[in-house]
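Below sits a lone chain in structure tokens, taken as the form predicted on its own.
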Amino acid sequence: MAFDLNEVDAGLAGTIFAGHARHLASVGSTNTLALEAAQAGERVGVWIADEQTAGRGRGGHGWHSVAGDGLYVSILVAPALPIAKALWLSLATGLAAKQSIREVAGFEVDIRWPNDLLANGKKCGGILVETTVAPDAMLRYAVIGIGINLNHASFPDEIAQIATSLRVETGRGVERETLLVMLLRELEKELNLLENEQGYTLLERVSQASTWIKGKRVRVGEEGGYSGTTAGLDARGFLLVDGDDGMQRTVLSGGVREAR
């Protein structure tokens, strides 16, 4: 179905994103467009695409994009945060996505640290945050890329065992415009909390919202690969894992999967 930008504009009235949403039928990567705008001096913006031909995820992984079936969006923001706590943006975005999906689709997704949205153990969404630092070690700007599988009926064989959509899980379609408006409104709330409370409640709320933060048996790809049990988040938002060898490690680059 055609994307209704007017509906989105109306829904964003009164937010920092009002009047800043742009829609494209097809684009290589919305994150690339947002980064180019940021480099040109913009500090707030929303880019929505029906499809991305060169969408990317964390670690350079590709993203399966079907025209009109998913929500593919990049959001440019410039919150007053130290760059050392940039990971908080990914965690806060995960909470905003989880809440918006609950409100719009009536479905509870899980958050796999640091940036994946899971539905019944399969990936239905991902978050990619790209940041730039200012000379004072504060965040200059951040581009938050979000992809959520909404109305996909099926997936290619190579990812069918690990990917799903909200339609597959609920049996109902989800309107992109409605979810986007809710997502941006929830994200604005999270950004305000980060700036005003400096993340005081964020780590606790992420721990409560995700089954992956404490007591989860996982396999971690970095440091040559190891297994263990998740043991919470450190003050920066990085995941702690009690390794099977008795050593506690801090996961720095993702790649956390359930141990089989």
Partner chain sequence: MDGTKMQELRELVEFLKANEIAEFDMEQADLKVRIKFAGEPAPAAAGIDLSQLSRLMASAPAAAAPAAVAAAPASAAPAAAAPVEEKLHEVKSPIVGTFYESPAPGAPPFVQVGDQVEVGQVLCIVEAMKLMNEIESDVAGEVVRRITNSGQPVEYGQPLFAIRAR
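Could the form predicted in complex with the partner chain be shown next, to go alongside the form predicted on its own?
Left out here are the partners and the other molecules; the chain alone remains.
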């Protein structure tokens, strides 16, 4: 279905994103567009694509993208945050995505630390944040790339065991415009909390929203690879894992998988 930018514009009235959404039929990567705009001095923007031909994930992982089936969006923001706290954009975006999917599709996705979106154990969404900091260690800007599988009826055999869509899991499709508006509204709320809230509750809320934070058997790719049981988040938001060798380690980057 053709993307209705007017509907999105109307839905974003009163938010920092109002009037800043742009739609493209096909693009290499929406994150690249957003980064180029940021380098040219823009500080807020939303780029939505029907299809990404070179979608980026961590470590160069490509993202399976079919025209119109998924929500592929990059969001440029510039909250006033020191870099240590700007890391939490990763976690806050995962929460915003989960909340928006709950409200629009009535479905609870799980969050695999730091921010993969899982539906019944399979990945239905991914988030990648790209930032630049100024020399005073304050965030200059952040580009938040989000891909969510909405309306795919099925997946190619080679990824069907690990990937899914909301339609496959719930039996119902999700309108991209509705989810995008809800996602941006939830994200704005999270950004406000991140900048302003005293006694910030993000880590607590992430711990409650995700089954992966505590007591989950996992395999971690870092440090040569090891297995263990997740043991909560540290004060900076990094995942702690009690290794099977009795040593507790801190996961820095992600790449956590369920141990079978």
